[in-house]
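Just the one chain here, laid out as structure tokens, in the form predicted alone.
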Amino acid sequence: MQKTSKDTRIILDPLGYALGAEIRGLDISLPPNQKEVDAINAIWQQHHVIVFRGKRLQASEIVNFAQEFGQLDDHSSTPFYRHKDFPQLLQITNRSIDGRPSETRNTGRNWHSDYSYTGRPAAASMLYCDQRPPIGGDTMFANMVRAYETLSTTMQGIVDNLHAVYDISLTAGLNERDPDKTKEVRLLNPPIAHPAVRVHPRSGKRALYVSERVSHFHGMTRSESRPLIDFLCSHATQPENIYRHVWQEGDLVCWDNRTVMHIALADFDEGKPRHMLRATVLGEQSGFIVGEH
């Protein structure tokens, strides 16, 4: 069902039961004005994932649009994968970079929230599809507010008091990259503990903040933590809690990392190009560094 926002140029098409909406009626090659930013943020807060389709964008246009929604990360925590002219853009691609095979070709192959292994986890991500394979290469998103709200009251009380330890070593595909670069990325990002339940600064909603990149809960052993991590991830990623995005070239998909986790699927011919550019909006300072448990 189409809905029209108070800004009559914006047409809203919900895409999924749990989350996801397409926004039409805006030219995103131009920086939005404040009224448009407010309208987009209201839709984003309600639907968690928003999609703009069919606009061929230059790297500079992606940056100009994204920076209207907050301070952009320069991706210094993963410095080897940045766009050469725009450090605000991360290249997620299976195309060669500087004549060498891309090291981000297998990025995102487990459930996660972006930059959860840093002291300022991403508030939002904006991923632009420049090239896609003919079939597959989809991305799935899980509504972590709904995941939290559908836990029992007793389980909510347990996770409310936990800190999840995020470890960049659990990033899918990391061990397949250049060993020297991988070592430096690990040094830049030691294990860090964040609250296992994240409160959204605008809506005040509570969202589960546990993913497959959590090694354990602070103060618990890995063997004690594992069954709970597995249960929470399985609970969050039930089919009724998922939106699956089938990419089209020219798509800009934006998600709120405080209320969503996602996974990039390997369901495509990796001999075909898949080239994405991601802008990342910095989140609030969070967490504390921990030693290995």
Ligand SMILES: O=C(O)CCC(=O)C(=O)O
Given for the second form:
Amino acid sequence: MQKTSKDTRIILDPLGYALGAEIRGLDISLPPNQKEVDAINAIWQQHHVIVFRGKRLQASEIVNFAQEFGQLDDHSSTPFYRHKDFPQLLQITNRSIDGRPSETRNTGRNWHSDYSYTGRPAAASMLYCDQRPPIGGDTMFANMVRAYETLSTTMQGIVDNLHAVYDISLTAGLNERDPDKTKEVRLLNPPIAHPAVRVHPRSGKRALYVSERVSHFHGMTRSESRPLIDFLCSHATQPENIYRHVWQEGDLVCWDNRTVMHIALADFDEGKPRHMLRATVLGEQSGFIVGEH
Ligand SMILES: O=C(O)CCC(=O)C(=O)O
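Same protein, different condition: the form predicted alone was shown, now please give the form predicted in complex with the named molecule.
Then the entire complex follows, led off by the chain already shown.
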């Protein structure tokens, strides 16, 4: 199915049943005009993940494009992994950085929404594929609006009243990183409680906001919380609720962290380079520090 927006000549191809759409007809090496931004935002709100395929971009072009969609994070909550000239770009790579083995090679190996462990969880992320392994290195996305809407009304009522405590220590791969940097990153990001249902500021849609980086629900013990966290995560990640992106070099994949969670799969030969750059659009202030480590 194809739909064309008359004003912008944007072509839209849905990629998945639950979420995901490819946008064609736009040269993303140039900053979009306001009409194009509005058209992209409308598609993004409906499909949650949007994909621009196969356009080789410079770091500056990624930043110029991304900043049309909101204020970009300078990644100060994870300061060691930023692009040296563009702090608005986080390097997710298994190439060496500054002559040292990369510590972000295993970023994203459990289901999460970006920067949920901060007081300003990301609104959106835009991930550019500079280099991909010959096979695999895919990323999967889950539609958290659909996950919420397919809960029973009783369960919706329960999660509506919960705050989920996000703990950066549950970030997959953290323990493989330099212990001093990890300690600093933990101090920068103490455990924080966010509403377990996030309301999208533009669409007003309610989305489940619980991931594998939740340690417990505020006011509940960890053992009380565990079965509910596990249930909600497995409910949200059922195959029919997923879009799986198979990367090509030059792809820019943009997801809305308020309505989607994602996971980076380790389904590739670690000896082959995979190099990605991520721009992160800041979200609203949210949550309260719970003061436990
Ligand atoms: O490398 C990927 O495919 C995704 C990385 C990730 O999980 C993230 O940027 O939050």
